[in-house]
Amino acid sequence: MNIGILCYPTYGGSGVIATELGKALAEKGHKIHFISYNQPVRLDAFNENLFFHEVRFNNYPLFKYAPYETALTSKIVDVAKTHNLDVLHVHYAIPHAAAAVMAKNILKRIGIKIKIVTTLHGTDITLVGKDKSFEPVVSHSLIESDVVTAVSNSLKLETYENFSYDGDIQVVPNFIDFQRFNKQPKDHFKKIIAPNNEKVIVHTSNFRKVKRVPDVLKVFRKIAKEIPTKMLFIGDGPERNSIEKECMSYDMCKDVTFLGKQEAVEEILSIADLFIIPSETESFGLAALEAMACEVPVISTNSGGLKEVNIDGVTGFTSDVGDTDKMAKDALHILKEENLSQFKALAKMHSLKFKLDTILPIYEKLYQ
């Protein structure tokens, strides 16, 4: 099939999933055409079935903001006509689904039929859904899509709550690359981080308020009072400075390390004993799944899609948002020597349900 993929080209989860999906489809012989304003960061391998079409647009003095959605629509029409696209798979409702619907109508007028698969990833519903000015556009885009998918059942229900859409939404979860995300022999690295065999706890995020990073520090402080522990923070963002200052105020700097943005996250996860993700909301919880694939049990909230990824009492534990006392208690239970190996094994076992080989045929069937 000839498939057009619309996605954000950045490091965000939706862009990564869209790109990895496209690469896998190309390996199976489908012609994949990425359409975006930059080449996706994960589009880093050559394949004769992979193509990238850049959306170019000029910022005319007449406009305060560049009319990206209009330029995107025109590029979709051009690519669909030139390469005989069968399906458009759009990741994110705004602006991608909206532009795809407009392009579909333009193509229809010239006798070209194209189908649209819209995948909802999270903030296009959870954040845009709170801005009622976007509701008519998002609802119309969903109605005009031929297939709508969501990455978790939680996101599916939230879509029904926020938008005027009563059609079917199929839950197709995210996936990860198990060739990359697996426990690697990094004992020498662990010895540097934890020279006295301390337990190693990891948190990774974009340090925004919704991630509730201060809760990570609260949980760590409670754990550190009971057992020798080291804390690794991966990522960067607006909350990082305040967290570092709080760490210094409690004289915890010797046990807490801020690693910033890291490309090889899997190498750090390979030395971890526990992963903490206390987010206020997560549409799926890809970071938790990556940790589990590296045999790291998870302490998370029970919000959004996290409870569908992190199975309470099996791969780790879930708690209400902000309940740091329970999170610390559960963490100490996992970190006991007689419990840790079992939690690690079960985390890995559950993560295998999210293999690309399992998810890819689902999307192929939807395209057909």
Ligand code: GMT
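Which structure goes with the form predicted together with the ligand, now that we have seen the form predicted alone?
Keep in mind that what follows is only the chain, not its partners or any molecules around it.
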């Protein structure tokens, strides 16, 4: 099939899922056309079936706001005509689904039929989409899509609660490429980070408010009071600066490292004993799944889809948002020598439910 994929090209989960899906589909012989304002970060290897189409436009002085959605729509029409696209798979409702719907109507007028699969990823529904000014456009885009998917059951329910849409929503969870996300022998690296065999805790995010990164620091301080521990923060974003500053005011700052954005996250996860993700809302939590695939148990909140990924008492523990006392208590329980290896094994075992090879045929069937 000829498939157009619309996504954000950044490190965010929706862009990662869209790109990894496109790469896997290309391996199976589909022609995949990515349409975005930059080359997606994970689109890093050549494949004869992978193409990238950059959305570009000149900003005219009259425009206070750049008309990205219009430029995107024109690009979709152009690519669909030139490359005979059968399906558009749009990741993240705003503005991708709306642009796809408009493009579909333009193409219909000139006798070209195209189908739209819209995948909801999270903040397009839980934060941004709920904004009253976006709601009518998001609802309309869902109604006009041929297939709507959501990455968790929780996101599906939240979509029904907040939008004027009562059509079908198929849950297709995030997935992992286990060839990449695997515990690797990195003992030399562990010795550098934790020379005295301290426990290693990792947090990965885009440091947005919704991730509640200060809670990670609170939990870490409570743990570090009890057992020798090192904390690694991966990623970057608006809150990073203030958290680094806050951290510097504590004694245990010497045990905390802010690594910034990292490509080989799986190598760092390979030396970790625990992953913390205390998000206010999280439709799935791809970062937690990546940790579990590398045999790292998870301390998370019970918000959104996190409890579908991190099974309470099995792969880690879940807590109410902000309950850092319970998170620290649960973390200390997991990190006990007699418990740790079992939590690690169960985290890995549950992660295997989200194999790329299992999810890929589900999307192929939806396209058909």
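This structure is a prediction, so every number in the text was calculated from the model and none was measured. Positions refer to the first chain, counted from 1. The term rigid core refers to the most C-alpha atoms you can superpose between the two forms while keeping them within 1.5 Å.
- Here Pro136 does not count as shifted, since its C-alpha moves by less than 2 Å between the two forms after the core is aligned.
- In the core-superposed comparison between the two forms, Pro95 has its Cα shifted by less than 2 Å.
- A displacement of less than 2 angstroms separates the C-alpha positions of Asp86 between the two forms, with the rigid core held in common.
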